[in-house]
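Below, in structure tokens: the form predicted alone, a single chain.
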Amino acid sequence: MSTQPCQLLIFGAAEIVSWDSQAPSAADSVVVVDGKIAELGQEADLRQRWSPLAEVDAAGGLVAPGFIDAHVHPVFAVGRAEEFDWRAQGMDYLEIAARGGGILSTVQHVRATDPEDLFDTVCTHLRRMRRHGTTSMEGKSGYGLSTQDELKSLQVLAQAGAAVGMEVFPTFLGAHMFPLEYRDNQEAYLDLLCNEMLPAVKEQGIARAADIFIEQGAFSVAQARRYCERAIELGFKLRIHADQFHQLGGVELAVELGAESVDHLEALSDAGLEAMAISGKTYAGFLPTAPHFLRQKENAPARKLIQAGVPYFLATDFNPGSSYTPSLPEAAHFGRIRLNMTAEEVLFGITLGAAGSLGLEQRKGHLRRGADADLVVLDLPDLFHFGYAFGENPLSQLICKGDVVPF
């Protein structure tokens, strides 16, 4: 029997999580052709039909789709480690911001950093993410808060993604916080966002979505409505931070405006949960490492949302002030502990769930025929072990578009 060449054969898996109901249940191998998934099956059968140019031995590990981090703030110049001590002394998120820390501290550093140095730093952040299995990400700006510095941030993000080989789906977050120079004139900053910043980002084509932080000390629901309606008018998708600390109605607004996702939800109201359940379209973004990092007792009501049929994803919220981890396996562990999610639910949340929230479910987040051949091989004997351990990296092999990637 003649064979045909293939780019890669991954064999020897103890278990393959493909999210494909048509895949053979006993499959232990994956065939890749031209950067796409071609077939799943048993090694002996596949070798009769395919002649691989390269091979990866999964060595009895778990094979899954490459991880997708659907909520990341990677464009920052320095960390905020000192604030970690401030939290130990009892200061909360808003007190730290009032003291000159928080988001505005990061803004000062981003503004002062030239694009070349910022590029180097962001590349380092993306490489840290990749070392833990992330193959694609949604990346936000939001630490520039001026037209010039927000454009700089988005340009650097695109350049870093290309340099590292990370597929990036950019989001404009100019409405992260009011900058110091507009603290006493919020309407003027809203004017700047709606009349200059959003159009400039759209003209350059460097963001697919717009985001806003709806919270006390940040943006009100009324301000968010104006910003979001302008973003929709310009053709942006919406991804919204809401109900992190207080119930202000941001979730209901997100659902009303057809946002792709509304993220955090630690303070989700019953009305917000009902709105998301009725809609069934706006994804819940679970970010369990953030309340852990911030020493909050409250968690997003993941079990209620999942049981209500709300689509969801799980993400790191990687940023310098409230979730300084680039590791989706670590986020999965806290999803299992703090959100009472199962191993299957957290893995779904960082693969097909994340892809769905970004409109990528046709080609990413699963191992169906024709999907992008982004895969991870994990040093785990089965799915139940995913998120079981913490403080260690289960990644043993990383494949992007069918090529084995060093990490």
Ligand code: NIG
Second form
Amino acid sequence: MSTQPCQLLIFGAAEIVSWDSQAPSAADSVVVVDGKIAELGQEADLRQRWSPLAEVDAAGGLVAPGFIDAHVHPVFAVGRAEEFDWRAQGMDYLEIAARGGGILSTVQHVRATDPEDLFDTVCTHLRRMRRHGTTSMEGKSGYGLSTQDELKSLQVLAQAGAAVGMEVFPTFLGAHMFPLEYRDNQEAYLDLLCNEMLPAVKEQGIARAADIFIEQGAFSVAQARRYCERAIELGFKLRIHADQFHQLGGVELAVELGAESVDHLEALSDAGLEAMAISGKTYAGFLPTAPHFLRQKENAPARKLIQAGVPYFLATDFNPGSSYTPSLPEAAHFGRIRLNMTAEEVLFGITLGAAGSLGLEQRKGHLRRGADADLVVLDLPDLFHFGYAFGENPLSQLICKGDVVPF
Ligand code: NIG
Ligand code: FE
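Go ahead and give the structure of the form predicted in complex with N-(iminomethyl)-L-glutamic acid (NIG), now that the form predicted alone is out.
All chains and molecules follow, beginning with the one already shown.
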């Protein structure tokens, strides 16, 4: 039988998670052609029909779609390790923020950092994520909080994604916090967001979505409504931070406005949960490393949300203040521990769930024929071991668009 050339053959998997109900159940190998998934099957059969230009031996590991981190704050210049000690002394996240620490201290550093240096740091963050299997990501601005510094952040993010070879789906988060200079004139900052920043970001075409932090000490529901309606008018998708510490009605607003996702949800009310269940469209973004990092007892009611049929993803929330981890496998572990999610659910949450929340489910998050050939090979004997160990990186091989990538 004659063979056809293919870009890559991955063989020797103990198990392949493809999220494809049509895939042969005994498949141990994957064929890649032109950066796309061509076929799953058994090695002996595939070798009769394909002559691979490159090969990866999965060595009895678990093969899965490349991880997609759907909630990330990667555009920061330095970490905030000192806050860790303040927290140990009993100060909470919102108290630290009220003192000009927290988000606003990161803002000071981002503003003071020139674009070249910020680019180098963001590239480092993206490489750290990739080292743990992230092949695509959403990325937020939100530490600039002026027109100039938000545009700088989004431009640097795009450049870093291109330089590192990570597909980045950018979100404008100018409404992360009121900057110090507007603390006593919130309406003026909202005017700036709606009349200058959102239109400028739109004009440059450097964000697909807009985000807002609805919380005490950040934005109220009424302020969020104005910002979100303007963002919709300009054609942005919405991804929203709500119910992290207090139930203010942000979840209900997100659902009413048809947001792609509403994230955190540690303080989600029954009414909020019902609104999400009835809509069935707005994704729940689970970020279980954030309450861990903040020493918060409450967890998002993941089991109830999943049971109610609410679509969901799981993400790192990688940022310097509330979740300083670039690792999706680590987030998955916390999903299993804190949210009582199964191995299958957490892996779904960082692949197809994440892709769905970003409107990418046609080409990412699964290994169906025609999908982007972004894959991870994990040094795990089966799916049940995913999110079991922690503090250990399970990644053994990384493939982006059919190319084996060093990490
Ligand atoms: O998702 N909650 C708001 N924003 C981020 C934290 C950002 C920071 O503390 O720097 C979050 O947790
Ligand atoms: Fe966040």
